[in-house]
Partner chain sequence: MSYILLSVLLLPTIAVPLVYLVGRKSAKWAAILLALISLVSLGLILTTVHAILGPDHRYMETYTWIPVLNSQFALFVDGISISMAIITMVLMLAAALYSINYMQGKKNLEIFYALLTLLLVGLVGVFITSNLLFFYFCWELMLVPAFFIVGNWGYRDSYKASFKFFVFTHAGAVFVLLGIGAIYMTTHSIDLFQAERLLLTQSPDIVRWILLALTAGFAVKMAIFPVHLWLPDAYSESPAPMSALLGGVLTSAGAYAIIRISMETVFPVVMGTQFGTDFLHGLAIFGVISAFFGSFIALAETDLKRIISYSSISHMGYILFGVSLFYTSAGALIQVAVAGTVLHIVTHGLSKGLFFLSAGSLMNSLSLRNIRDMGGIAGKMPITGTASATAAFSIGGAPPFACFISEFFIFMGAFQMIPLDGFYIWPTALMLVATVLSLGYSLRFMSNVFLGPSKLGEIKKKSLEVPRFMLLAMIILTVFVIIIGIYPSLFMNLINTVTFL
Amino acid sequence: MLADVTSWLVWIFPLVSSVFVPLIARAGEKARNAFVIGVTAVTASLALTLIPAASSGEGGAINLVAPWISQAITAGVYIDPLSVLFTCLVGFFGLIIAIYSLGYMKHEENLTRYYFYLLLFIGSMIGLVISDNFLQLFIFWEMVGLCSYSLISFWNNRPESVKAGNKVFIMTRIGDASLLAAVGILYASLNTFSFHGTITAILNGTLPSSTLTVVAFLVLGGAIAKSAQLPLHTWLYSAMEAPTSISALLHAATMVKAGVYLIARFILIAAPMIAVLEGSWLPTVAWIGVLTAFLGATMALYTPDIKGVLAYSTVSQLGFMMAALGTSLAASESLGWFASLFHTMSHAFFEGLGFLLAGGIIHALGTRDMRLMGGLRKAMPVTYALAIIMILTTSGLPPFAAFFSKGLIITSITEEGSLLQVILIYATTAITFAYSLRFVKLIFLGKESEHLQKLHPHEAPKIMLAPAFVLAVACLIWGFLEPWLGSYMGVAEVPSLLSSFVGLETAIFAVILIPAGLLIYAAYWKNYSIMNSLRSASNPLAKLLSHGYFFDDFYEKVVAKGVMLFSRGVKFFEVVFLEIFPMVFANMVIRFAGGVHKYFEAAADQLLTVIAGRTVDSAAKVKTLDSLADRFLDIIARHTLRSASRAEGSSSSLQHYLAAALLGFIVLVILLIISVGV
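Which coordinates fit this single chain in the form predicted alone?
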């Protein structure tokens, strides 16, 4: 089977090829560029070969494994409609962005590093979505984060780019830690990382419902950070310091879509126990999505940055996707689950198109500030025409792609969500239409600004317009592929295309667009004073929006300073209790030991002096006793001699002699005992 080989090559090939970019670059710039285009084209082709294998008619997922760390921990690929959908998306946009980069990055330095990370980014993202186990997924999850950090801070000679890269890296690490905890708990509970093993354990009831709930919320934490959802959404605007080509890839197919994929995959894995998650987890996913969609749209309505509008638009549209996933009560059979994935593709086309067009505009004008633009319609007519397609698709107007996908999301939330969620989603769609109109008015319509008159802008190069044209065509035709995609994804019932035009949700949607359009008309075409006062910097609402609801201010002034204060406290504890206190204690011990030593030394000297004195005294006494003993023995000896002389003549004298000798011996022994005892 062809998929048995291509499912491995589709991610291994770009990963390995990235290593050869510096080597090929030695042969010249053209050789390097041709190599990169060739690798991305082959990768896209390999992704397309997986579509037949993943067809729902072939019995679901195909799990191919190979030996890795141990028999229990293997590497593998998981081929099902979800993984193949994302693989094709990444492969397609990898080729689009590689071609676009030939024009947009043509005069930049360090392009070898740029193309190295581009191929590594593509391979890592495909590896993430096609992995068959949580450990492999997490490794690629981290590689995607590394590549995004490196490409966002590509212009490392610019302080703002380095700062943005650091911000992205730090904020997404919060989600990474959450996901790692989820993976660790699953492995500790089931002794396996594989999707298949986890699904089997859930089917058999091996995984407790409480554990599944904890894991689900930790997985959600990972998705919130990666897909820029509240409250960790602020990094996405900062990421606009990346080259615009990378911004397009980041928003359309890689970094931010990883979180959406993770939640969609987890819903499939937890499908046998999805009822456990209906009470708390799924509503949380839905509410995070709805609130993110609303706040993102309001911030896009105010920012003057052309890439900022697209960044906040992505935040909002990702909120739509999450909100739909939160209504997925029956896993892959759920309308919300399918609607989210359908809109993921729609968003990739129109947001990718928006960034490619913004890149051409920035390339021509040298600024991202829309207040310095205006009147570009004549100077850049092709870009203007493509931008019209982009904003109509973004707004969800028929017959463009987002009309069908966003309509399905609204329907799913209407059926499964609360009334407040429905109201907020409708309000968000109206605001989306408003910021889209503002976008095209500030950039293309009206009189040319003084800034433009000095520059004499021209149309973007053809090599930059060609990829944009392809995405514009996709915006036109993608919506009509809804029935085919629904069947391919295995969704039980997908509304017909006709019902999308005549449904109640469509009528409500059409009605709410009217006031949104009138407000923008009054503010930017007629310049009514009341609208100007609303846009004034002194207006509290304008100040709130200009500061992005003060999320970054809170993080910098409260969270960051709180962390620094805590760190200083830990440092103080470390210095005082682990450095100074031990040093003081050691000095006290040394001093005490010195005092004890001196005391005992003095006591020992005194004791030795006493002992020596006693010894001298005893020696003197012994000497005296010895003298007395000598004198006594001398006396005894003389008496003995006299007695011996007398004994010669008398037997009684002999008896006296023997008695005296015995007495002398006894006295001698006593004196010896006394001498030794002393």
Contents of the next structure:
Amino acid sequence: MLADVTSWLVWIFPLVSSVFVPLIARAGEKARNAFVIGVTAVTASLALTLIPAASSGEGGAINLVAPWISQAITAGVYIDPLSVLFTCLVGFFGLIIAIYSLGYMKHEENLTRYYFYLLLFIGSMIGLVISDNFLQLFIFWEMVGLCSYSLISFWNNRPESVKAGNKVFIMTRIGDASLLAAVGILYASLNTFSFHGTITAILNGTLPSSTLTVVAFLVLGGAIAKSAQLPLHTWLYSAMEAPTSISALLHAATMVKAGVYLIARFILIAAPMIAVLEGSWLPTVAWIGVLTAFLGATMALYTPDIKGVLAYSTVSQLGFMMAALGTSLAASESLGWFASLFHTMSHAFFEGLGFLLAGGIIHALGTRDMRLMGGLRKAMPVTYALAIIMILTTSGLPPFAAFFSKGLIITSITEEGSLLQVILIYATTAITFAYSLRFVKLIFLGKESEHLQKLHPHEAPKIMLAPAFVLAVACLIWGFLEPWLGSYMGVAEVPSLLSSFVGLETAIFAVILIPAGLLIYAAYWKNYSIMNSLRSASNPLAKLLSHGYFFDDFYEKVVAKGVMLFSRGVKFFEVVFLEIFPMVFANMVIRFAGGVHKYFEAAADQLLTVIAGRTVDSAAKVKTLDSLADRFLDIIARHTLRSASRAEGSSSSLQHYLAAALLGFIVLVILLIISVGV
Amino acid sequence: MSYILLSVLLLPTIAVPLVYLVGRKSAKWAAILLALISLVSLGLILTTVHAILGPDHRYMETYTWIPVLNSQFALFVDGISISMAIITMVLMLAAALYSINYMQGKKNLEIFYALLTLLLVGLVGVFITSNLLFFYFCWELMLVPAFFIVGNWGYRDSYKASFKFFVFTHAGAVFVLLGIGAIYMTTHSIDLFQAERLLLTQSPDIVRWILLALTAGFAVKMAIFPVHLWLPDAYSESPAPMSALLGGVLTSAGAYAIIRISMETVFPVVMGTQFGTDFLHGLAIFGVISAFFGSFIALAETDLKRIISYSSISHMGYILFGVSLFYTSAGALIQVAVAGTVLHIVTHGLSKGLFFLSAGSLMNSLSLRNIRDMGGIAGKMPITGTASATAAFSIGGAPPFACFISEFFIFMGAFQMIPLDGFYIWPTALMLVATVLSLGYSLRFMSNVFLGPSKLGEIKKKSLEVPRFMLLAMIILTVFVIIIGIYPSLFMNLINTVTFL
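What would the structure be for the form predicted in complex with the partner chain, given that what you showed me was the form predicted alone?
After this comes the whole thing, all chains and molecules, with the earlier chain placed first.
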């Protein structure tokens, strides 16, 4: 069967090819670029060939394994509509970004490294979504983090890039630790990593429901960090230091979508026991999603960074996806689950488009600060037109893709969520429209700024516009593919296209977009004092927004600084208490011993002097003893002489003893050797 | 009967004077000879693999030795020993090749290489003998050449560092000797496997002291907090190839000895008692403390080699934590923990060796030690940069590099333990936090040394890359680290044959 081969090749091929990039680069830049385009094109077409295989799976997934670490721990691929959907997304975007990079990164150095990591990134992400077990998924999960680190800090002589890369890696690592715990607990209770085994165990009810709840929350922890949800969303804004092409890839297909995939996959796996998760886990997912969507959108209102708007927009849209997942109750039959995946795709198209356009603008203007832009519509008309499509899709206006997907999400939240969630999500939709309009207003409308007049910007080259154009078309038609996708994903009840157009949501949409439009009109076209004061930097609300609700300040100034301070404290402890203190102690002992020694020596000296003096004194006094002493000395001398002559004799006999002992020893050794039996 | 293991042992022994003599003519050829010896030993020991994968799971050679002491001179390899022996030889090969360029111009190199060969004898002896007396002999034999190499060819205040190293590890060795003596006194056997059987008949009240003495002695070699004090000085002051061997295999020998003697031979006696459980909990606590202590100081340290040294302490903490997961309180073996821990000794050894070699290359090219003075040299030293990144991310626990997979399996063991023994919840949670810290100091190392703006001033030279033998050594280890990371079965199949029972 074709799928047997392609499902392995689709991730192994880009991974292996990445290693050849440095080798082929020796043949020249052109060869390298052609190679990369070729690899991504092949990967994309391999991904597409999987589509029929997944739909012919008849509800069950195709699961292929190969021996890996041991007999029980295998490597494998898992082909079902969910994994194939993501595989196609990644394959498609890999190709788009590779083509775009040809233009965008044209004048950069070290492109061999760039393309190496690009292929590795694509391969790892496909590997992540196509894995059939948690171990393999986790490995690729980490590798995606490693690749994004390398690509975000691609311009590695800029300190900001390096710092951003480190931040991304560390923050997502916190989530990875959580996911590791989840995988560990599952493995400990089921003794398998494979999805298939886990599903079987859950079906048979061998997994205690308390364990499943713990695992679910830990999985959520992993997804929160990877998909930039509250409270770990701040890395996504910092990741804007990456080349824009990488940002597009990161937002549209790889990295942040991994969290959505994980939750979607986990809901599928836990489907038979989803009732256990209904109580606390699913509402938590929904709330995190809704809050992230809302806060992300508000932050997008304020940032002056052109990529910052898009970054916060992604945070917000990912919130939509999570919220939808949180409101999916009956797993794959559910609307929310499907809505989330549907929106994942539409978000990929419009956000990817946004980044590709932003890349062209940054290319032309050399700045990311929107305050320096304005009036760009004349210089870059094609970009302007595409940007209009982008913001219309982002805001969810018909007939663009996000209208359908957001409509489904809102329907799902209305059905399952609480009233506050519904209100917040509608508010978010309004704010989305507001920041989208602001985006266009600041960049394209109005008078040409001074910065622009100096530069004479030009339209982006064709090689950068072509991928953007493809995405714009996708934005336009994706929404109409909803029924087809619904049947492909095996979702039974998807509202028909017509009802989406005339339903309640459309009406509410229209109503809420009016205040949003008014808001933006008031804020940017008219010079109302209340709006100006809101926008002035001293306003507390403005401060809150410009600092991103102080999340980052907390992480950088409290957590990171705290850890570093504590490390220095530990080092100080080591140096003082473990290095210096014992040394000082030892020195003290030595000095003390020296002092005692000196003291005793002096005392002994004195004592001797005193005794000697006394003796001399008394000897002088007692003159009568003089002669006696003379005679005594005589006797001693005679005795000494005699004993000396005797000692001579005994020393000669000592030699005899020594010789005898040596002989005896030799005999002993000989005996020993004989007994040993050499 | 074959003489494979005997020749593995005798080959370097005989080669010691040979290397010395060759070294007097040309230091380079002495190094190549040493590399060849390691390579041949590696080849020899690999021939026993099929026996280990066979039904016996063990390959043994027995010779008669001192019959008065009722002692047989037994050499053996099983899954654990052979893994240790393999990394010893690979690292010795890399160190010898690396030294060709790195030690160029130093004095008395013939003695340097002869001492390295002697060190190889000691290391191989420790890993392949089951005779405790000979084990102790080799244990001390590792120490003596290491002392002279660190002292004589080291940096800065090297004799002080080397003296500290000697005093600490020798004090540890006294405990080891006490333990071995006590084993002989109670069982009248100095063979590991006989003693294992005979000790089981002894009272746990006596054996617990043997266990404590031996573990304390080995822990010094492993540099567990608070007896780690010798390590940072010894590692950072010694020449790079010696640092690689110290970090890669000498501390690993301590870990090996804890697994082989403390856990496999002595521990079963106290298994199931309250003391046994407490002992394992104690190991876990010391492991966690070491892991945290090492990571934190590595985060604060600015000296290139001291960062790596402290990361060694941290990783020895991981290993000790893994060792504490071997047996449940009921006495069952957790196979995943054993596999993970032993694999971690292997992967950490190779990664740490690579890390020290790349640090040596940096010092060789830049003549700098403080990471704050470096920066932005990734483009000037692409191969050293790749090697460092491989080592740093392996140590930081990122796939597809080797340490990730072993750490992962240690954690799998921990999660199997938690439902059986609630004590392990907090140590495991803390170790998970420690993985974040490990990544933190690895990233700090990479971004300070290789990335960011250069603080070196104008560099005129186009490339700062080191000479080719140093590159070759680093490439060998890099390839190993990546291959094991992708396909751990290379060692996993060997290690999984170990059942301890």
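Numbering follows the first chain given and starts at 1. No experiment lies behind these values; they were computed from the predicted model shown. Rigid core: the largest C-alpha set superposing within 1.5 Å between the two forms.
Superposition of the core reveals a Cα shift of 2 Å or more for residue 606 between the two forms.
With the core held fixed, residue 582 shows a CA shift of 2 Å or greater between the two forms.
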